[in-house]
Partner chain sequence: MSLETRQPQLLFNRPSVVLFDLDNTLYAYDPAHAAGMAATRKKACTLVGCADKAFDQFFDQAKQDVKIQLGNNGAAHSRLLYFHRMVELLGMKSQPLLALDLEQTYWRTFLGSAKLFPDVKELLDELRSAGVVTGLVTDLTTQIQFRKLIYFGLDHSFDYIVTSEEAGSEKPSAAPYALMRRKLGETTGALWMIGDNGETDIAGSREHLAAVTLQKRHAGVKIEAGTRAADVVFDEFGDLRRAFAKAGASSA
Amino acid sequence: MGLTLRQLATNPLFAVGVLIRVLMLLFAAPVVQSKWFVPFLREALVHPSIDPWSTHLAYGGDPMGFPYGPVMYLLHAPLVWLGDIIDRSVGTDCYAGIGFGLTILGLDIGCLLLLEKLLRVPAHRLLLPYWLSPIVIYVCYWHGQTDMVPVYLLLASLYFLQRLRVGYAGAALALAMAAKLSMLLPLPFLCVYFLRNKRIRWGLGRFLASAIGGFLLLQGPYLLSPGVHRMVLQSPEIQKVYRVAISIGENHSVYILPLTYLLLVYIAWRIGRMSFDLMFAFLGMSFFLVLLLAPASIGWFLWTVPFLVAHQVAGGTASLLLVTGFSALLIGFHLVNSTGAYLRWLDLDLAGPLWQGTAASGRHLQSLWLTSMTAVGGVLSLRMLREGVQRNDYYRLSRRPLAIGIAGDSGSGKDTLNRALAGLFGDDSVVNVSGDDYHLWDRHAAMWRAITHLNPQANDLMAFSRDVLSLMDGKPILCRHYDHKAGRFTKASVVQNNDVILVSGLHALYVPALGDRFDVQIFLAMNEDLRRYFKIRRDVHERGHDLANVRELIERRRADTERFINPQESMAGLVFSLEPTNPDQLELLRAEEPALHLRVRIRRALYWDRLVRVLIGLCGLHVDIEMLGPSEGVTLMIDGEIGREDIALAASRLIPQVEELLAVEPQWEDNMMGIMQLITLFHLTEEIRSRAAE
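Any chance of seeing just this one chain in the form predicted alone?
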């Protein structure tokens, strides 16, 4: 990936594509360019004006001359003017047209490079589906349409959006819309993408300000121009949107294309959280919708090419055959019915359509051909969306909130792991539920002399389970909060559901009906000496408790730990046990963290071998493996030091589209806590993927 043009130039397929394009630029003079586009731009050179559309009409120009916006004009004008100067100097009439085509060629190469980055595939895999695409070659270089300009700008917008450079993404979309008004079509889907992803919702305002503000800045001054109004806003291309309609009265009709388009936007909204790839699939389907429900011009089909390329790259033989069939039907139909090109130097006129008859049999044959092309296009659009959903792990993760349950003894690190996981997903996407909030009494109640917090009877586990299940079902809850410093409960407040539910507590896995609903069940079985060390340090130094009372409480709770807490380990798919590398470090309550190694038991999962390969090969850690019984899984003993950057890299290797699942800037931890983050995230995605497969 990331090939340069020099590297691409050594590929024979790329060279063939370049040769075809150059030959067509030199020899083919498309009718639409030589009749409309190039004369319009040449006239702007002869009669300079800030409103070349009105000037064109004032000098008796054809209203079909240039039905595009100012960006299209500004991009094509320089090379056309340069070619026109050459034509006037040497007495020819071809270099202005060649200059027009060179602009398309430059953007064509740019689309290839952008698709490589957007689809995350090596450029050589795009040479057949894109660079040698018969649709691209026919539409741009034989028929002469200039839709490559808005397509390139749209891909640039998506490229910036994929990298969360939302201001640039909006600016590129503004340029696309100001080149051709049809590029307004992606805007609602891009807004849905922002709104349905809390991790990037912050960027919607900046994106819209850049997109709409930029569009109004570029196009706004021309909206009152009579020339733009006639040539662009009232062009036959725009009117095609209203061609397919159902009459519901003498003076009213329902326009099928806008209706279906709005329904598709609604479906996208109802999908819920949407990954970038799924949004990309919706864009492709929206463009296909326009082609299928309107008398589409040949240039419109270029809008679908990037999405057809993505479909072929990700699909199999069936995808390749469908796209090939669609391309053949499309080009065959337009060769017969649309204008072509005049061949310079050869003095060969192939400008007219091949069929100009009026016989009824011919019209029926043409209609059947068009029907077949529409049917194949419809199948393609549905497959693009369906397979985009099916292939998209993030979509499967997003159908309901992700729920992670963390259980363990007091002082075992539940809150620490909870905070670490919340740092990955981001505060905007996480709701926390703490078992401490469901104690029946505050710290000062006399009941604590007879019963410990570890006893289920000291906790309202029914309310705890009910509230967590409500959040899983997307409903808000009313919950009080236990203030550890004051030892009292706060006033109950509304807690809204969120994308990720992190549940931690002494009894998080105690109720089977609740434990079974978690996507990941974690039990923290910390080394007992280390647990006592952390609990004393926390309760004495952070919560201000008396050291003697803390030690006495630890001893008094031991029986309840064995009876009520430790049995929850059997419910967990992941069991983390931190152990001190040097137990002598625990004798003093030092501020610095003791050196640790991590023991992990992974139950009912087959992914551990991939995890081990990454931990050893990429992270440089030492991993010992102990195979347990079929129902017990495997235990990994992990030693070594590792930084958060390496852990983030390991996550990107193990988990496809991991950036879609996490915060914009996920907070990875160093060393063993970072490894616990990595394993939890990997286990989460593998569990949900396996359930979806079942």
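This is a predicted model, so every value here is computed, not measured. Only the largest set of C-alpha atoms that superpose within 1.5 Å between the two forms is called the rigid core. Numbering follows the first chain given and starts at 1. First, how it differs from the form predicted together with the partner chain.
- The Cα shift for Ala458 between these two forms, taken after rigid core superposition, is 2 angstroms or larger.
- Relative to the superposed core, Trp81 undergoes a C-alpha shift smaller than 2 Å between these two forms.
- After superposition on the rigid core, the Cα of Ala492 moves by 2 Å or more between these two forms.
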The other form holds:
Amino acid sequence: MGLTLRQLATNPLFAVGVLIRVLMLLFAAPVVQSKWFVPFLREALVHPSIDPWSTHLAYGGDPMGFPYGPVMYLLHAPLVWLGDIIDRSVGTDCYAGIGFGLTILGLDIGCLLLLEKLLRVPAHRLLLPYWLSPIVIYVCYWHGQTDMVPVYLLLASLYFLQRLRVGYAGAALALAMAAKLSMLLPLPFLCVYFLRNKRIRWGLGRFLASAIGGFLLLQGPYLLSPGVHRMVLQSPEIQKVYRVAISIGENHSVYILPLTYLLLVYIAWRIGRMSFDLMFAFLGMSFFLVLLLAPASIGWFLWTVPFLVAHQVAGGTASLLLVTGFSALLIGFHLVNSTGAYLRWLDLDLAGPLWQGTAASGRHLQSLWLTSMTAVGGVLSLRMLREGVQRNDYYRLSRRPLAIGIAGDSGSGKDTLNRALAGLFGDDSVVNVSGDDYHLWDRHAAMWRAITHLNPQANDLMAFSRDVLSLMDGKPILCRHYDHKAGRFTKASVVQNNDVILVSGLHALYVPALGDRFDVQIFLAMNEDLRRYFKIRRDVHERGHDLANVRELIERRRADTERFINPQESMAGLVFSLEPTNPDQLELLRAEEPALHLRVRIRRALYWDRLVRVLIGLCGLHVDIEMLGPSEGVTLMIDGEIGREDIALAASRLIPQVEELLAVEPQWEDNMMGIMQLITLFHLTEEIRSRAAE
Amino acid sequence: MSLETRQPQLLFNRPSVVLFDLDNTLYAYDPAHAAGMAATRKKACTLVGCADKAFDQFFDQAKQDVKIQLGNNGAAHSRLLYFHRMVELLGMKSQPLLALDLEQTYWRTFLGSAKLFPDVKELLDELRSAGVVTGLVTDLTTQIQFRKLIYFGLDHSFDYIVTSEEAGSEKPSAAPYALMRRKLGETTGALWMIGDNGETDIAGSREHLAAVTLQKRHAGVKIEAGTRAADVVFDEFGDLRRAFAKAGASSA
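Please supply the coordinates for the form predicted together with the partner chain, as a counterpart to the form predicted alone shown previously.
Once more the chain from above appears, this time first in line as the rest of the complex follows.
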């Protein structure tokens, strides 16, 4: 952060923002601060108390004096008290107010630095949308609201959440809620984010314990205070929640703001798994809609600023213009209707609203103004949501679970690749469908003497396709499982759908209607000698079959392989073929893995150039490229050794925000299996993107 | 955000060649190096069981030993040689696997932390589309410098590249600049050299290529006087893009 500030120090836009703020701090004494907040805080020096709210009222203070919680009080108190001491010693009446403003300025700079981290953009790109935002300058330094405190704490909470430091995220939200009760609003959305995102669901308990526990610890004792009841809980600010209502009959009303809010929480739930960026956009949109549908105080609009900044950073000129238009309408409206500031030393009183008339024509004009503002705000909300959805959210882009189909002959490595991919996405996010579960008969059936597993007639491909399509449509299935050790099927059980569906089997790509629905179709076309080596090693040593039988079966199956399995290669977008670097190494019963290189055929994809550059440049691998023609794609021969950390680095370079897609601690593999993980993931994201673009 | 020059006329005309230094000119070297060293230190201390202080002390010693052994040469910057020697100094004799592991950890973390300065890519694209020949004159070993270029996506951005390893000695000696001159062949018009170091980039290119010198200024860069003073000092590559666009307009 120090580095960012040093870089900003030479930026003229930053200097202009600082100058505006310092001048306003020095000259402008906002009415709400000089009339309410500062006198309230000063009183603690005259009448020290652990319950300043009750003491304030006991000495005849204004009930509007400080409608905020203890965190807001503790944050502002030191500099106001310091200013008050200076005021008393030099006989002035301004330094306590300046002290109040300085706390806001500090948090304002803090928000700029947090936004840099949260939005992952250099701070200088935030100067126009945030640092020179008219809403920030007007709300904080002219109107004098102190919403910067909860906004900073909310951003701190989101910052920790983005880094999955959930305890800190909860603590920061507890502080925000204890500073201002309205910061309870994001809590349900954040809970939905945890609950619907299986990769981080584990963090919900810790987050809630920290957020609610911290809030009760900070706020709880004060809930017993009559002063807090009167000044905070019954503040007119809270009553605004019920101001916009539709009358139902003579005695009842439907309150629009709580209704909209509950509907938005429901929509968030229905959206399902969200990336952090989408959650951020959704939170902003929800805040915004809620504020537009209530007679919101100007301070409340500060809550939306970080989200408007994110929108402007991502959205370009149109977003900048819309936000500028909205800011102008908002500030214009409040300049006319809200209190302002007294200009110190210039002795200029601009404290009252510019228009204090009651003429119906004036009110009508203002209502039209408000309507325009709501319309622009509504457009902005929708754009914020659209941007959020478009920004790298793989699950939302595909609008259904991600589905990967892996076909290949027995012993070609389907299960290994399946496990490797499950390790990337995380077991919590994956559902597996194995073609073996759809064999018609168990191992002991006489039919296998007449027909091999490779024959589609020995498999219930209709049930297989129906089940996979059901999972793709988000529905659970009822499925039995084949126990390879016992050679029998288990009882059928319910399999729930999940974010990622990994389908592997001899015929995973055999049915075109199913094959077309996969996000990635993979065919494993292993070198024949190597395939025999792996199959014998697995069937004999892991599954306990007889070596001679396995050999005989391999021979018997060869014709069916050619007839039923290999043609699926033409359906696959990705064909992986592991080949022994040194065929002499394929000696049975050797403990060490034979050295392998990988042949990858990529169809219908233009990304191979980027992939090759990273494989050679970053991973230090040897890659030969063979172009196969416009519709046939390209074949890459990849050779070399690579560690899992380097593959993880390559993934982060190739796939923006890859962490959103993967488990919190993705299990990358070393060498060729890691390369297969990387290429599958890259292919998947590129396919989703190009489909979304279509 | 500024661009300072005592001789504004130097920027009036578009150059025909623009040469760049890589490290700490196109990206900030110090934060990436610090991150790389921290990760390597952590790994080494876990694997070998040495204290952080011992790691730093032996690493410095190893670096010094390698430099004395190899002198003014690109290989004298080889992290692999530093870690190889450091492991020996830690009393573990030669451990090729450990040395390689530490080297890979260093560079992986280094690259993961290195961020190109804003507008670098845009400037390079604009130079090339304006027909200006671009080159890179850099110290360190070719292998890692090429990896950096690919990582940053700049491997297509330079017409010619010279590393001190291929030149035989480092900047500011004549060799890398002379080799670049040979690669460039005959050129007409001004040659700009953009770098961060007053001695190696500024004084070196001025002496050996009669370059117009431009120094990138950011945290940690020393602005010097005399022969090491650049003709132009700038903070952001955006400033340079604007100066280049302006030079184009006045040339036209």
